[in-house]
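Presented below, as structure tokens, is a lone chain in the form predicted alone.
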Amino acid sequence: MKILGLESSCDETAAAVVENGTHVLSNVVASQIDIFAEYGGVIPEIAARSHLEAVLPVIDKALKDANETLDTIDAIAVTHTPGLLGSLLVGTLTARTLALLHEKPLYAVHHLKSHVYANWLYTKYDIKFPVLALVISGGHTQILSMPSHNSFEIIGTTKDDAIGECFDKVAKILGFPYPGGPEISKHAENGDPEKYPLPIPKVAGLDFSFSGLKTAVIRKAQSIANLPISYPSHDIKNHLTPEQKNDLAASFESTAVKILLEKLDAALPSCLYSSIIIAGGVSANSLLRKTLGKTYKNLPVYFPDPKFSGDNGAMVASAAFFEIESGVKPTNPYSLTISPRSAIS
């Protein structure tokens, strides 16, 4: 079965074509980190614009690339929960549009979804049930509980900031440009993480709290400055040196990731898993990579590859496609509904 997969949630416009939930014959991201980076962060409406010129190019290239037309593919799925609310409409409004054109079946699929199934995109796992999921990105930070495939429970969540927000924010203290995670993990391969310890939050339970290690950055910035604690956030990097930086940055990635293990390690006893899944942006972040690995000897930790650890068609056209294996039956076109926040299910 081969899927066109459209994701639109946030400010990646892609498409994608994948033939049984793992083998890709195409993909194709229409990146808008060039425009945001000037303002630090993604601006809604900018994003739902720039989606309205990229999606039909983007769709006809990845149709192309796999050797595909609309009249071939047998379903088209499309991200329609959550996101941003304008760039989910581009997205399913086209997927509706396409649909009902060219008679296709049309599936609806969660975004935290897609980026578990990620992982599914190689032929080379085999991954076993149950499954303990960790679902890290940009506005999201979950831990699921996955007993057989398009089955979820959510065991643990965050209680404020997304892992994911929270790098970004933090790179923005230190004066790193937009998307901060990746320039985090560049600073700190040249800093030192234990320069300057930093607390790990007590939350109850399996659940997460990153904005108070946000606060604790800025703190120990402004400590470090000699500034007060009432200096404006947004010039303290006009005061630190780049040795600084780089050791405030490692220090920081070093608690983040100590964090995730801490839950993750909680997660463990309370079901005997088969497999750990590793989902979502912040996934590709090197460090974690490094340290699950060394963790987790006795049980196989997934990633999914690092082109496909962000907002991809591909992991769409996949989570589809387990979707129709699990039984799931097409969404109607004329009645499909975005949703802007909507728990996984």
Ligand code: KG4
Second form
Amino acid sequence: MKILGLESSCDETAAAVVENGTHVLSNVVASQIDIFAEYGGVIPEIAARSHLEAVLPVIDKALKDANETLDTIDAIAVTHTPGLLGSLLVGTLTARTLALLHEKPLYAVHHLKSHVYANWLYTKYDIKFPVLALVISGGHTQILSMPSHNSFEIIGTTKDDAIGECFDKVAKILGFPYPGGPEISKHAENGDPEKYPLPIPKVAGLDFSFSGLKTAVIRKAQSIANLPISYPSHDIKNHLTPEQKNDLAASFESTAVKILLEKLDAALPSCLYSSIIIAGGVSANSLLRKTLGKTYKNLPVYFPDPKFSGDNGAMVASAAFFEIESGVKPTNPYSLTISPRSAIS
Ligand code: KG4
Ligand code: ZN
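Could you give the coordinates for the form predicted in complex with the named molecule, as opposed to the form predicted alone above?
The complete assembly is shown below, putting the previous chain first.
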């Protein structure tokens, strides 16, 4: 079964054709990163307009790269929640129109489910259930229990900022461009992770908190630069040396990874899992990949291929395939709804 997957929930317009949930026939991503690097973050109105310009050419290229047409594919899948409303509207309206015009079944997919399914793309291995999934992205930080395909229970979530958001905010404080995650990693490679110890937040159970870590970085940076705690965070970067920035980046990154590991450790004994899956944009992080390795506490650890860790259409097509396999019926194109926030189920 060949599925055209569309993704437009944030600042990537993406389309892909995937066969049987795992075999990627094409994958096209038009990123708006260059536009938002200059603003230091995503501007929803601009994101929606950029999706409008990109969506049809991106779909066209994905179909051509796969040697398919809208008539030869079997189904269309699209992200409908969570995300920026204007961005979701562009993707879903396009998908609804194409499904109606070409009489194809339409599947509306949850964005976090797609991130998890990025781990099934190109996999020759058989990921064993039950799975413990750590979803770490710009908008979410969750631990999911996944007993079987298309079945999820949230067992931990962030109380405030998402981890990717925290990487982006800390990068901005240090004067690095958006998106901050890869920039922090790059600078951290030349820094000392032990130089500026940062506190690990105490949060009950399997939940997370990242806003305190961001504040701790601001306070540490102010004290290194001999600035008062009232000093505006947007200007601290002008008082830090490149070496201090590298050390702060390394100290922050290692603390963020320690927080993830602490909760992963806490989650593992709560149930018997057979595999660990890491998903979402932050799963590209090389320190996390190195720290967890291929096995952790005797369990196999899976990371998506780095090209599928960020937002893409292939993971949407994969998630839809496994939904179909689990008996999920197509969505009515006339009544598909979008939502900025909703829990995975
Ligand atoms: O999953 P994603 O592409 O979009 C959302 O669904 O939010 O995640 C984007 C996030 C951004 O916050 C970005 O800074 C972060 O993933 N990210 C990273 C790395 N690459 C991207 N964070 C840490 N290390 C990285 N190498
Ligand atoms: Zn995402």
